[in-house]
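Only one chain is given next, in structure tokens, and it is the form predicted on its own.
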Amino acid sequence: MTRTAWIRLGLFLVAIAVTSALWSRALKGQSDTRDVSYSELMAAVDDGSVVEMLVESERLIGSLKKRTPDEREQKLVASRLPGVDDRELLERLAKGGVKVAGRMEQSSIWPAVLSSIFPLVMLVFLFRAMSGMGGLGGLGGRGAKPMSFGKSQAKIFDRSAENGTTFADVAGVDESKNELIEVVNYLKDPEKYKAVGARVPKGVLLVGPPGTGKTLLARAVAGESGVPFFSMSGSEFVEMFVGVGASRVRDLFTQAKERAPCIVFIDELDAVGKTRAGGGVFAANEEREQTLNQLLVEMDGFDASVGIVIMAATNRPEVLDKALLRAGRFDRQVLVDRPDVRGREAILAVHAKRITMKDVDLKVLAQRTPGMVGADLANVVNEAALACARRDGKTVEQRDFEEAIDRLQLGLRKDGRVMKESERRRVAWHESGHALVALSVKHADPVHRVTIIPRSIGALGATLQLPTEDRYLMTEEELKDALVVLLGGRTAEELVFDSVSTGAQNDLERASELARQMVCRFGMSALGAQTFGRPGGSQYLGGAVSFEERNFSEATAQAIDEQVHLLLDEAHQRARAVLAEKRAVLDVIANALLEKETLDRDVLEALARGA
């Protein structure tokens, strides 16, 4: 429910509570009534406190004497005792000077009626709220009609008028677009394929990490084809009521057949298409499995020649049921992977069209953002525009993009953080050590910028390297140079201050992991060309390894530790040799950092040459 619907529901319940209270007060009257025992009521009669007594068949109601004219009327109510004679009671009341009145009690039907109707009203109200009947002016959402549980909740973009997305709006995934051109051509001219007996895939599964543009790519296919586009999330099929998901699947395909040719897109397919549980009769996910079964039936039941193409997206293909992936259902699987450096530049160019910028090198920005997907790059462009607005600029410049990338990768600037001078000096020499070693070894990525401005993620400084191109493999020499660069900061502290600090924690973690990978995964040690340990868990699309199965002995484990130690010790000695030889350059760079806090590549290279 929307926030407005919740507010209306709350007001409705408050109104019910207030009405009940007012009704109860009206029934109760304007007097204060207190229940007492029979003996207490008679004691009040004997001492003259009671002025009038109403005698009913089951109880006695005594009105007390008012001490002042404005005093509120008070009444005492007691149950009549079965053994007390009415003549004895009347004599006692007459003796106390009490006026006596009698009343035959007639039971009201309203309490019974209200107690019966009110629960029914509440049940109807809740039924309307959950079934989407629009109770309280839209509580059901989506403008639903009565009894619309099983109606499809898909958003429909009717041809290109509502879906203006085309392939021109999608960049960085050229291989994926080429795979889908055939689908576009079929939807534009199905007779061409029917003439030669060709059948396009019934289903196309877009697989890729989050944010790579799978949904955007599906909409672009519909926009290029000029056909209606049905979009629905996998989680929207499954509800708390059994059978609703299957009904929605049927309704979705019924609507699609009526508006063919069209594209049906199911986002986050893994929400409804997970592998079905085996063996259990009373499965906890029975509703989801019924929905999946209905989806399988519908995909088998329609003829591809009618012009319906099913597209779906997921970033967890390994959990999908095998029946979904067989031929005749999702025939074609298209990988929408992270873009390379050229793809990132193209994506930045698409998003940069919406802002006003000047003297911005998108190629450099693409090199600075390895691993980022389309959604991340869109965020970079937006953050750059915000940075420009914060400094009251008119056009977005390169520095705004640099600040945006630093903000996303390193966190917010901590300009207000006050560091001791000794700490600033240690951070300056630490980062200078990284930069100088990177400038000195052969296979290191070029240094783009060095800074000692603290950031919110805990980094007191950073040395940013800029890969010149995407790499799909690395040689042993490149990995060993990477180890030397990682240990350059800690080695500079050791050389200059004769001690080390906790600032190298992350460097040591990365260096240790890289050295262990070289020994256990890449066979780059004296142990030879073999691997040790089997990684477990899902590694699809770069997923993290959840555990590692050990398949070697304790003696081998000790040998692995020794080789890792040798690699790290060799890198440490190389870093120390470079920094000791170029100690003067190290001091020049560190002092410049203390003065300016940030040094770009050109300044660094000039300082290195000048020293």
Given for the second form:
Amino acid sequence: MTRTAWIRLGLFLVAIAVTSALWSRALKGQSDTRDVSYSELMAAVDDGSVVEMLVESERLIGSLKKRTPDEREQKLVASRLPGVDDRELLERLAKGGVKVAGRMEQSSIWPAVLSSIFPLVMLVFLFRAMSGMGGLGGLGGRGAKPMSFGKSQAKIFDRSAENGTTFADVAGVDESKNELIEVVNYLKDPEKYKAVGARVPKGVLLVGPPGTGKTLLARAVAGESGVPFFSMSGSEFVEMFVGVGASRVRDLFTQAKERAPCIVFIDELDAVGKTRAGGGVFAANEEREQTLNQLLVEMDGFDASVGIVIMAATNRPEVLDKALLRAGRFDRQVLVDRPDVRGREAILAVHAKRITMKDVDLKVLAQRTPGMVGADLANVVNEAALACARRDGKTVEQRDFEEAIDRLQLGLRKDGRVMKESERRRVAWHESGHALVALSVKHADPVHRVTIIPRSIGALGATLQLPTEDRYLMTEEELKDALVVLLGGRTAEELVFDSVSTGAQNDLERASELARQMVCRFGMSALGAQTFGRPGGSQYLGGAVSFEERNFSEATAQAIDEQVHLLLDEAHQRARAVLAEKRAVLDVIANALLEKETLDRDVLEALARGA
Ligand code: ADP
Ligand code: MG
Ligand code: ZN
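Hand over the structure of the form predicted in complex with ligand ADP; the form predicted on its own is what we had up.
Shown next: the complete complex, the earlier chain at its head.
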């Protein structure tokens, strides 16, 4: 629900509380009232416990004497006896020492009036609130008429107007694009396909990690084929009132059928399409289930010749209900994966068109951003432009991009942080240690840049290595060299300062984790080609492994620990050997770092060669 809808609901509840409180007060007054028989009331009068009597034409209301001053007022109410006339009554009251008051009847009308009007007021209120919510989910509650909730306003799903997206706006996912070209061709000329009796997939499901461009691709398909684009997000279907989601689905398809050929796009399908697990106690589950069922009904309700292509996107295909994936529904699935290095370059190029830049090497930037998806890269370009503006530059340059990537990968630079000179020296030698080892061992990734500018996320410096291409597998030699590089920083500290610092904590964690994986996952130790432990949790699409199941004995655990230790020890010895041998170069690099704070690859390599 949108925020406005929540506020509305809040106001609504407050209104109910206030009205019902007022109502019960109007009915009851502030005192405890008890209905009694005439004779009970008269008995109270006779023994003097009644102080005052209100005489109405139908009732007698006697107020009881308070026993303590702050006791609540107690009242006894009795109907008048037809046979007893006023004089007789008044005499009896006078004898009991009761103060007498009379009242005409009007006041007792109020409860009756209130109780007949109140439900009406409530009903009107309820309808307004509900219709308001119904309208809000779609397009910011535009002109919601009472009673129209669930029935969406015309055009609410039609997002074609805001769509000028083409395939040229989507880069780096060529395989996914190729799969979708057929859909575009079909939508452009459905008759051609009908003529040969070809059946085009009714539903196309785009699957991939967040930010890879699934939504963008769907828009591009619509933009390319020039057909109306009806889109809705799964979370918009799941509303508060049961039945609204289902009726939205119905409306969506009704509108789509009127405008065929067209595309119906359901973003975040997992919000509605989750497996219909049993035990759904909550209304939200019930609601989602109804919505999902309606979606299935609609998908089956027309045949491919109508010319509607249903597209949907999700980054959690594993939770989808199997019924959605059956033939005749989302029977074609298109993987939109993380881009490789060439893909990243292409994506950067697409977004770089929007800014003015000079002498920027997108290839290097693509190499520096492994693992980043389209949305991240769009962000890099924007951050670079911001960095340029911050330094009052006219055109965006390579250094702005470097700054932007550092910022996203390492966190904000902390210019304000003052480091003691002794700390700076330690960091300089630590980073030089990493860099020099990386330059010296055979299989390490080349060093791109070394910096001792502190960043906000814990790091006091960084050695950035540049994988020359995306890695799909790494050899044992490469992993062992990576261990040596990781330990290079700490080893340099040992050599130069004869002590170590806390600055190497992250290096140690990564090295230990890597060594353990080499033993347990990759079979790269004396324990041989075997894995130990079974990772649990979801591994789909690179999901995090959340726990490990232990499936080996205590003795094996000990052997694993030993092997991990051996690997780390060997790496440490190697790092020490390299740095001890090249101690002079190490000092040159560290001093240069202290002076310049950042050293780029070419400078570094020149220094290492002793130039
Ligand atoms: P998803 O739907 O897969 O989570 P989006 O399509 O919403 O990702 O992508 C968000 C933004 O990231 C897009 O609007 C676009 O600016 C950028 N983007 C993502 N992928 C790409 C791509 N392959 N090419 C160009 N830009 C992309
Ligand atoms: Mg999306
Ligand atoms: Zn380090």
